[in-house]
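Below you'll find only one chain, the form predicted alone, shown as structure tokens.
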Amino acid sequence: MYSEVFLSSLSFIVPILMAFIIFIFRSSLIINTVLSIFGIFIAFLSTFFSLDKINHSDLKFLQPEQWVYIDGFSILMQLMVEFVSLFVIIYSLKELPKLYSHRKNKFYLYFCSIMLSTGFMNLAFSLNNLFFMYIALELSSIISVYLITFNLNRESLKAGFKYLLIVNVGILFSLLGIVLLCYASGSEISISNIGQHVGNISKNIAFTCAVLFIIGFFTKAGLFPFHIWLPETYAESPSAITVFLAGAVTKIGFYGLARTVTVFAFNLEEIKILVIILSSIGILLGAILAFNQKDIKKLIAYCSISEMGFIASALALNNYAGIYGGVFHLLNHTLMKGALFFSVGILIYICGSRLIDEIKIRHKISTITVSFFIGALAVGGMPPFSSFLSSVTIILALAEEKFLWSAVVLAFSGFISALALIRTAIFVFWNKTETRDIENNDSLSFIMKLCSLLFAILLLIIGIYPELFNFLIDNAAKGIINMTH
């Protein structure tokens, strides 16, 4: 038993240990990269070990001595974070030396922060006690501030301060929710027993707890109406860190939503309606605001706010299809934002600007053009990309729950977001007045192109062969539903 607990714990122990090793030795960029990749590799092995143990367990979760709770949803979240962290580290190997050479003596802190944040996120996904999960979540958020402000200019410092203030104040509401729930139930609240306690407390207290959790985790995920930190933070962070934030850090907010608000939505119709109304407004608002952006990273950030509303609305539904669609779209959102932000990072790498009017590439098809267009079409939920399957699943689940109006908003907003991205792509990649050639530029790294293209290709592969990941998504959806009872 103890050996199994130890092996499962390596998913967060090793990344944190690697962070301390990097901090102590302060080695070169290459060595820091190798150490980070090694730490992520061990974390992958640990997560797959947990997955194997769950597959051979009749209960479909691991709960050693009540401290750890690892189910299908925990596994999927850990794999997503590890996957994103791995390619963020690889991408940074080329991005950092050129764009952030003035911070060369602090590169070790950059890798140290990524590993620490990854470790604490994996820890949060493994803990059973809600209070300790909150602490791990907070530690991951605080560490991310250094990555946001890494450029150390006025704009990045402002974005980092806004993130620190809004997210850490907002997430305190979820702590209040945990305290109130513990007080009302008269015992500690854990993931394994939250469904039982929610069903036994009074409706008024349950509603109050749910609202507190909504405020806290909506703020952490960057969902409307607590999204005001997200566009500026995404824009001012290094492009690799923008992928890390969009693909990993904000997903902690959805993990919290699935572990708490989803349980309340199964018991209170009012919470389900509230979440879907807020999510639908955010979906539409994000898509509309994307059209007004001159900064290409802010444009994608607003599209991201819209896309994340899809996930939140699905996680509030009282049926398997809705939860499945939400989890599936959570995975697709990570891939879409990876393809888009990695592609944009290369454009900034070549052109030196985030402003759309200043990013103009020679009329030529390139790997970056392909990656960006796949990401843009996937945002619109177009076939044959995997986001089409998750979007349709969510739309049908919303219609089944009598939220047809929300399904219409979702479909319309996806089209608007895709239109904004495609219009921008046409201007950037097919403007004939500029002579820059993204494909023949000697400074462009194969590694950076590979990262963006891989995320785009996965959107296509999963769209054509969804059964490749169906096992993980199905286990994750069932894990969420199982704890609601």
Given for the second form:
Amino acid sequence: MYSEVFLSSLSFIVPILMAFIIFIFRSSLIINTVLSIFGIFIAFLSTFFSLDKINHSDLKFLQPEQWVYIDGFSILMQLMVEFVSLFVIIYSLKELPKLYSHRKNKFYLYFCSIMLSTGFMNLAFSLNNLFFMYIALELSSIISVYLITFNLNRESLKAGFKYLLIVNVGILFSLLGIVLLCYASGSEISISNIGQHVGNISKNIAFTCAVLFIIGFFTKAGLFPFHIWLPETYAESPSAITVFLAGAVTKIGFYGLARTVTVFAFNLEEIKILVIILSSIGILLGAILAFNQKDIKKLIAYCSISEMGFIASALALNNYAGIYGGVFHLLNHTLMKGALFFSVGILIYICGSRLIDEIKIRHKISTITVSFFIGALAVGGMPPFSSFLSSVTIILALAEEKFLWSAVVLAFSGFISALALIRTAIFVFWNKTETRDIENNDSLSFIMKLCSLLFAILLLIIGIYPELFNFLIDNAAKGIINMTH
Amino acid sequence: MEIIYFAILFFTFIAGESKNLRLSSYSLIPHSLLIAISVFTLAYIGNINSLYLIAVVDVMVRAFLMPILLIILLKNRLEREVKPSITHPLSIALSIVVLSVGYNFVDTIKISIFPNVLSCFSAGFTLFIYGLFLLLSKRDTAKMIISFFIIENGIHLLIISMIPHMPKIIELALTLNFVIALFFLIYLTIRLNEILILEEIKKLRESNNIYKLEE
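Since the structure above is the form predicted alone, I would like to see how the form predicted together with its partner chain looks, so please show that one next.
What follows is the whole complex; the chain from before opens it.
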């Protein structure tokens, strides 16, 4: 029993331990990278151990001790965060020395923060008690502020301040929701019993709790109308950290949503409608605002707000197809943003600017072009990429639940987002004047290209052969549905 | 108890509406001390032993550590707050409405909706709402941090009123979270102020150079 808890806990113990080792020894960039990769590797092994245990259990979740609760959804989230962290660390190895050389003596703190944040996220995905989950979740977002402000210029500091203040105040609403739920049910609330308690409390209290959770976790995830921190934060962070934020940190908001709001949506029709209305407005608004952006990172950030609306609306549906589509799109969103932000990071690395007008690359098919285009097409939900499958699943699930208007908004907005991205891609990669030859740029690292291409290839592979990750997504969807009862 | 809550609201008003940032920060000391006193009193009246520890932590963290950090923040900057998004008289009027009417309104409806909560519920809820109002109306980073502090104190009182027997470890972990968040906010503001000062010096030097060239 204890060995089982210990092995499952390594997914968060080792990254936190590695963070302390990096902090104490303050070694060189290479050693910090190696230590971080080692920490993530052990976390991967621990998550696979938990996955194996879940597959062999009849209940399909692990609860060796009262404070632990690991189901298919926790596993998927842990794997996603570990995967993103791993490539962010690898990418940073090349990005940091060139673009952030003025912070050379603080590189160890950068890696330390990534490992701590990863550790706390994995801890949040393993905890049963909602209060402890909240604490781990908040700690991970506070620590990521150091990464956002790593450049230490006026704009990044402002973005970091805005992020910290808005997210912290927003997430306090979800704390209030937990407190109210505890008060109304008269006992401690945990993930394993939230479904029973929500069914037993009065409708008005349940509605209030759900609204508080929506405010809290929508702010954390950067969803409309609490998204104001997101574009600036994504734009001002180092590109690797933007991937970390989009692929991991904002995902904690969705974890919170799935663990709380989905349960309420299963019991209250009003909550389902409210989430779908908010998400649909966000989907449309994000796509429209993306069109006006001059900053390439802000453009992708607005597309991201739109994309995340897909996930939120799907997670509010009380049918298997909706939850499955939402979880699938969660995975795809991470891959899409990885492909896009990593390739944009390379463009900024070459051109030294985020402004679309100043980024012009020679007309030649390169790895960056391929990964950017795959990412852009995937945002539009085009076949054969995996986002096509998840988008179609969500659209069908919405239509089945009589939200046809929302399905139309979703399809239309996906098209607009893709259009905004492809238009930019054509301007950046096929502009004939004032171009830079990227093929002759010796400093362009193979590692950076590999990172962006890998995310793009995964979008293609999962799109062609979805069975590859089906068991993970299926387990995650079933895990969410199981806790609603 | 009512007197303590009124006093908390009074010092909150001073912290929120004073144009002098140093006075705002100093008024957070009696504000937090009174919160700790109310927690002590609730522990004594309700015979809830776990609340004594929370009150001690409140004195150390909320009444001393946090205001000290805020005063450090004000060290190298103007003590007058940046002009808020609404006019000062309007802000004062709205504050009085939120604090007095809000408190009485919550106190009245509390009995029918949440009959089993402790008496600090109304004060906690009012602080929470007032903190949000301040956050939306103020532009000064120091005032925003003070707003966050007030919101957090409101939540703290709400938790105590609704779940008085909450495990101590959760309450302490929440306080630790709050300290870390506030520490980061203050760190960011100090760095931002440093950069702004450097930029001002640079501008001044440039304008001096231009003036010399013209001469």
